[in-house]
Structure formats: structure tokens, C-alpha cells
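Below sits a lone chain in C-alpha cells, taken as the form predicted on its own.
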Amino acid sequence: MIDRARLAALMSAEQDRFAAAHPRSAAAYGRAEHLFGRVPMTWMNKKAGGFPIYLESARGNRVRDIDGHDYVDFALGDTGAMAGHSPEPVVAAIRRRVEELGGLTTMLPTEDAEWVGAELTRRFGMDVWSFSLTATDANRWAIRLVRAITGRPKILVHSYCYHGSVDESLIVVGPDGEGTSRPGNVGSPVDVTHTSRVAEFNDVERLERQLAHGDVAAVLMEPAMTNIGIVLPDPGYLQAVREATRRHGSLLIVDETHTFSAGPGGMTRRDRLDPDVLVIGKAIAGGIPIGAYGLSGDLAARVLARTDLDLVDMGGVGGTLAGNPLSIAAARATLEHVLTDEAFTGMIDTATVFADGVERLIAEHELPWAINQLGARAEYRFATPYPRNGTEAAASADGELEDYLHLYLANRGILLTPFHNMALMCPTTSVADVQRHHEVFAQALATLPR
């Protein structure tokens, strides 16, 4: 439906506008000769404007760049800042740990860790917890544990899933229906089909066929896919996965790193899921690096009873910075004072206003798009009906259109998550912020050439 030549001309005009408005960011990017790809982390090169916006400051759901422009931030660090940027209770806890107490890396536990573990148990239901610095590491360590306890080598994931940079997750369903390495997979240590099996989300029959091989230690899954749009589970699908894993002797790892947006206990609490392991990260420490995995009491007892497993030194399930006093203090402040049960109610209500408004605008402009909501987050996809699995969602991608919409919004003070059309609400996101997005989004849709 989109005239691509005219879209390219509109994009060029937006890029010129962006360059003219961001001379200091452009200069900083040009000077960055000692950074790989000119950025601190290569994914920061996802930049529709030709160079990234450089950060000056951020508070709540507001960001200011070094050129003095203010933005309403719906990206929120792709969930890492779901509590908002620098929430005061977290800042106070960090200051107390740094200035009053000291001891940022000691390899010693703090009493706050038990409080955080107990709160995570209240929210998610897992019996015991261990900490990491990222959800990727938590997934890696959980994978080692399930392989050890089951004696099975393979992990089953969903095609186009997101579990950080875990090697085992970079597999997709190929054209022949079998697993193949995900396009762009960098330097995989072994062929991913040797370590992993794959099924389409919402495909119970395919999942059963893969589990029937008898070599799957665990299914590692998000209860809703969140990095290829928001692909929601069909009614009964999550329960079918749980039943199938038990029948085939596999464990179930639920990754709530993004789906935490569903509520104070994620989808696990909301939908009464019963995993053997639960992984979470990013949001629970208000922006300070952290990850965690929780184990059922039965699984924890089975692991601890294995005297042949080195869980203390070089067994591959820990790091010297994991569970450090700073991360744990930030997690307690975030869970106790910021991402509370009450805060989620307001965040979800605001996200509903966002999703309803975008759906209305899509209909008004007669676009074949759809939007899904998962608690405090919402995302539209260039397809209707909304895709039911990762392969369908990947096929609906449109990089040119996505870049144009993102840059149009950024040029007018609205930030979406750069990798997809996701908007996330934090406790300070207001309905007025959402209405401002809708005003600019409506203007952008009106410019689309057909």
C-alpha cells in the first residue's frame, strides 16, 4: 500500500531535519574512533537518523539529549527502565550503599538479598533464587542446571524467541520445517541444531514432535513472545506446553524478562503458570544491572543433592559480580517502593489507553496493521490479524516503514523502542504523554504515501 519512492523522499527529509537538530550528537558520533562501531555496544547503531542520539540526562519517562531536546520516552531501555529513569527510592538506596555503607563488590551476602528473594517468591511463586548481572547469564546458568539434572543435551525454544544472547536460543524454523541457525548468528561455537530444538509458538503438535525425541532437557520460553512484536499465546497453549514437558520428562524454564510487564508477578502469577525455573532481569533493579533465576523447591533439592556438581567454584553457574550489594540494594528499592502492585495497575491502565488509541488510528487510516497489549506494554505490527508465531511476525517486518515512523516521532519528541514498534509505560507515564504520542502518530500516518 505504500509508495516506496515517495516514502524514501519523506525519509530523506526527516533525516535532514534530524541532522540539523542534532549537531552535537553528530559530532560526538564522529569523534568516537575508539569504540567498536563508534558506539559502546553495537546495537546502539540501530539509528534511523544516521547516527544515535547522545544522552545528557533522564528522569522518569523523560530523556534529554546533548543538543537540549526533550523526549517522552516509551522505550524505557527496552524494559530495563520499566521503573522509570532514576526513580528516587532507587537513587536513595544506591547513595546509601555507595556513600554510607560502601562495599560494592565484596563476594559477601547482604541481608537485602533474602528480602529480595522472598519478594520474588511472593510475586512469582518460585521457592529459591539466585542472582546474576543479566537475564542472559541467568538463562545460561539455568540451562546448565537443567542439563545436569536431566542428563539431556538439548534445549527447545520457539522460533524467533528472545532470551538475550544465549547460544541455544539462536535457532529458527527453516523453510523445510526443521531447525536452522537464525540469520545473522555471530560466531556460533557449534551448529545450533546440535544444542537445540525449535517449534513455532502456538504449535502444540510441532512441540510434541520435538519433545518426543527424548533428548530435550528443558523448554525455554517466554509465555508471550516479545521481541518480534507481542505474540500472545492461544487459549490453553501455555497449559499444553506444561503438560507436554511433564509427560516427556523435560523441565520448563519461563523467561519473564520482558513479560514482567503483564503485572507484578508477570504472566506466571497472572495466568497461574507452574514452571520449574523462572528467569527475570533488567527491570527489577530500576536500571542497575541484574538478573535472577528462581527454582522450584523440588528442583533445587535435586540439584543440591548432587555432590558431583561444583556449585561453589568453577562449575559454570556464577560470577564474582553476581549478587553484589549494589544490585541487590537497587532491586529491593525497586520492588518495595517503585514497581509495586499498585503501580502496575496504573501502568496497565495507561497502556490500555495507548493500545486503544493506536488501534483507532490504524482503523481510521484503513491500514492492514494490528496492535497487541501485554500489561504495561503494547506493540503494533504491519500485519492483520496479528501474527500467531515468530515466523509470521518476522515476515511482517518492514524496516523502511519502521525507520520512517520512528524517526518522524523522534523528530517531534517521542521515542519508541528502536528495534520494534514497542511502547512501554512506567509509573510516571501519563495519559497526557500517551495523547501526545497519538497526536504525532496521527500526523505521521497522514503523511504515508499510497
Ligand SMILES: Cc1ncc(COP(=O)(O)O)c(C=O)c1O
Contents of the next structure:
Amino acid sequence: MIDRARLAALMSAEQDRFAAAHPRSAAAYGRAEHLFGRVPMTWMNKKAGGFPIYLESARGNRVRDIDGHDYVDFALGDTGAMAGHSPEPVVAAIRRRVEELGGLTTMLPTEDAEWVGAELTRRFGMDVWSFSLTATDANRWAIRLVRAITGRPKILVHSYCYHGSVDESLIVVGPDGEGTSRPGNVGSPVDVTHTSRVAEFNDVERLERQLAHGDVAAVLMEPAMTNIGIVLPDPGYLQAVREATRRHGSLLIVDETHTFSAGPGGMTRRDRLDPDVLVIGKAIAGGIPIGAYGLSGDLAARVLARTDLDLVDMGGVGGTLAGNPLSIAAARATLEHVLTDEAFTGMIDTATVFADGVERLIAEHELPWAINQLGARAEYRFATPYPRNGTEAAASADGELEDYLHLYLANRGILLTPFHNMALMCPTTSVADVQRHHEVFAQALATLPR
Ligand SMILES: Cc1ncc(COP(=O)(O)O)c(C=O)c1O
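For comparison with the form predicted on its own, would you give the structure of this protein in the form predicted in complex with this ligand?
All chains and molecules follow, beginning with the one already shown.
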């Protein structure tokens, strides 16, 4: 229904506007000859404007680029900055560790770690915790533990899930209904069907059939998919997965790295989930690198009882800088003072204003799109009704349209997460910020050629 030739012309005009407004970013990108793909990390080439905006500074939900433009930031580092950029209590904790105390990496525990563990237990209910520097690593180590304990080789994930660069997770349901490597996967160690099984989200029957093979150590899942739009679980789905894993002797790893947006204890607390392992990362240290996994008391006891498993030296779980004093201090400050229970109430209310407004605008413009909200995050998708599984969600992608909307918004001071149409609220995101988004979004929709 969108006239693609006219959309391409509009896009080209937005790119010209972007280039004219960002000469310093363009020059920095042009000079970056010693970076792989010209960027510090290759995914930073996901940019609708032809080159990335270079960061000057960021505070709260505001970002300034090196060309002097200010943005209302709804990307928030794709959740890494859900606490807002450089929140004062986190800055103070970092300053204290760096300037007053010293000791950034010592291989020694700090007393803050037990405080953080206890707070994570209060929020998520898991009994004991271990730290990493990324959610990816937390997932990898969790996978090793569940394999060791069950003696089973495979991990079951949902089609088009994302859990970081975890080899086992890069599998999708192919056109024939069987598992196959996710398109574009880079350098898998073995055929992914040797390590993994896959089911569509919200399809208990298929999940149960896969589990019935008896070789699945654990289901690794987000309780709502958040990396291919926000695909919400049907009523009863999460309970059905839990029961199916128990029936088939598989464990359940819930990855709350993004679904933490649902509340202070993520979906696990909100929906009373009961996983064996819970993985989290990104937001919990206010932007300082961290990941963590929590184990049920029962699973922890079973792992610790296995004297053949080397958990202390070279056995395959651990990173030298994991649990370092800086990231633990930042996690304590974030959880104690920033991403508090009270803060979540405000963030979720603001996200509701965001989602309601976008829904109204979509309806006014008679577009066949839909928006889902998960606590403090919301995301619209170019399909209605909203897709119910990863394959449907992947099929509703529209790169041209997405790039145009992202660039139109960026040119007028609004940042969405570059990978999809996700908007996240931090404690300082205001209703006025959301209204500003709606104003620009409405203008963007009015330009769509049909
Ligand atoms: C659900 C989920 N798990 C894990 C990760 C990996 O996080 P990191 O890149 O910080 O390792 C992501 C990243 O987007 C994620 O969305």
C-alpha cells in the first residue's frame, strides 16, 4: 500500500538533510580507517542515515551528538541505559570506587556483591547468583551448567529469538517445519541442529514434541520475545512451557535481559514464573558492563555436589573481570537508587502513554500496524494483529519503511532503537518527551506516500 518509488525519494531527501546536519559525524566516519567496518563494533553500521551519529554526551534520556544536536533518546542503548544515561547515584558509586577506594579489577570479592545478590533474590526469587560482564556470557555459562547437570546435549529455543551471540540460539524453524541455521549466522562451530532444538513461540504442541526426544537439557527463552518486535505470550503459555519442561526432565532458563522492563522483578516476578535459571544483564549496572545468572537452590546444590565439575579453575565457566568491584558497585547503586520499584511505576505509566498515542495515530492514518507494550518498553510492527511468534514477526519486517521512519525521527531529534521500532522509557522520560515523539511521528505518517 506504500508507494515504494515515492518512499525512496522521500528517503533520499531525509538522507540529504541528515548529511547536511551532521558534517562532523560524517567526517569522523570517513576518517575511521582502522576500525573493522569503520565502527567500534560492526552492528553500529545499522544506520539509516548512511553513517552513524557520533556521541558527544548523554544524561538521563538526552543524547547530544558531536554536531551539537540534542535527541530525546528512546533507544537507551537497547536497554543497557534503561536507568537513564549516567544516573547520579551510579556516577557517585563509580567515582567512589575509582577515585576514593581504587581497585578496579583485583580478583577479590567486595561486600557489595552479597547486597546485589540479595536484592536480585528479592526481585526475581532465584536463590543464588553469579556474575559475568555480559548477558551473552551469563547465557553461555548457564548453558554449560544445565548440560552438565542433565547430561543432555541440546538447548531448545524459540524461532527468531535473540540471546546474544550464543551459538545454540541461532536456529529457526525452516519452511519445512524443521530446525535450520538462522540466515546470516556467522561461523557456527557445528550444524546447529546438533546442539539445538527449536519451536515457535506460543506453540506448546511443537515444543512438547521437541522435548519428547529426551535430549534437551534446557529451554532457553525470553518470557516475551523482544528482539523481533515484542511478541507476548498467550495466556497460559508460560505455565504450559514450565509444566512441559518438568514432564520431560528438561530445565528452564528464563532470559530477563530485556523483559526486565516489565517491572522491578521482570516478568518472573510479575507473572510468578518459576525458572531453574534466570539470566539478566545490560540495565542492572546502569550502563557499566555486567551480566548475572541466578540459580534455584536445588539446582545450585546439585551443581555444587558434583565434585567432578571444576567450577573454580579451568572448567569452562568464568571470566577474569567478571564480578569486578566497579560493575558490582554500579549494580548496587542502580538497584538501590535508580531502577527502584517506584521508578518502574512511573516508567510503565509513561510507556502506556507512548503506546496509546502510537496506537491512536496508527488508527487515524488507517495503517495495518499494531503496537505491543511490555512494561516500560513498547514497539510497533508493520502487521495487524500483532504477530504471535518469531517467524510471523520476522515476515512483517519492512526495512525500507523502518529506515525512513527512524531517519525522519532522528532528523527531528528523536532516537528509536536502531534495530527495530522499540521505544524504552527510563526514570526521567517525561510525558512531554512522549508527546514530542507523537508530534513528529504523526508528521512522518502524514508523509507516507500511498
Ligand atoms: C534477551 C537477550 N539476552 C541476551 C542479550 C545479550 O546481551 P549482551 O549483548 O549484553 O551480551 C540480549 C541482547 O540484546 C538480549 O536481548
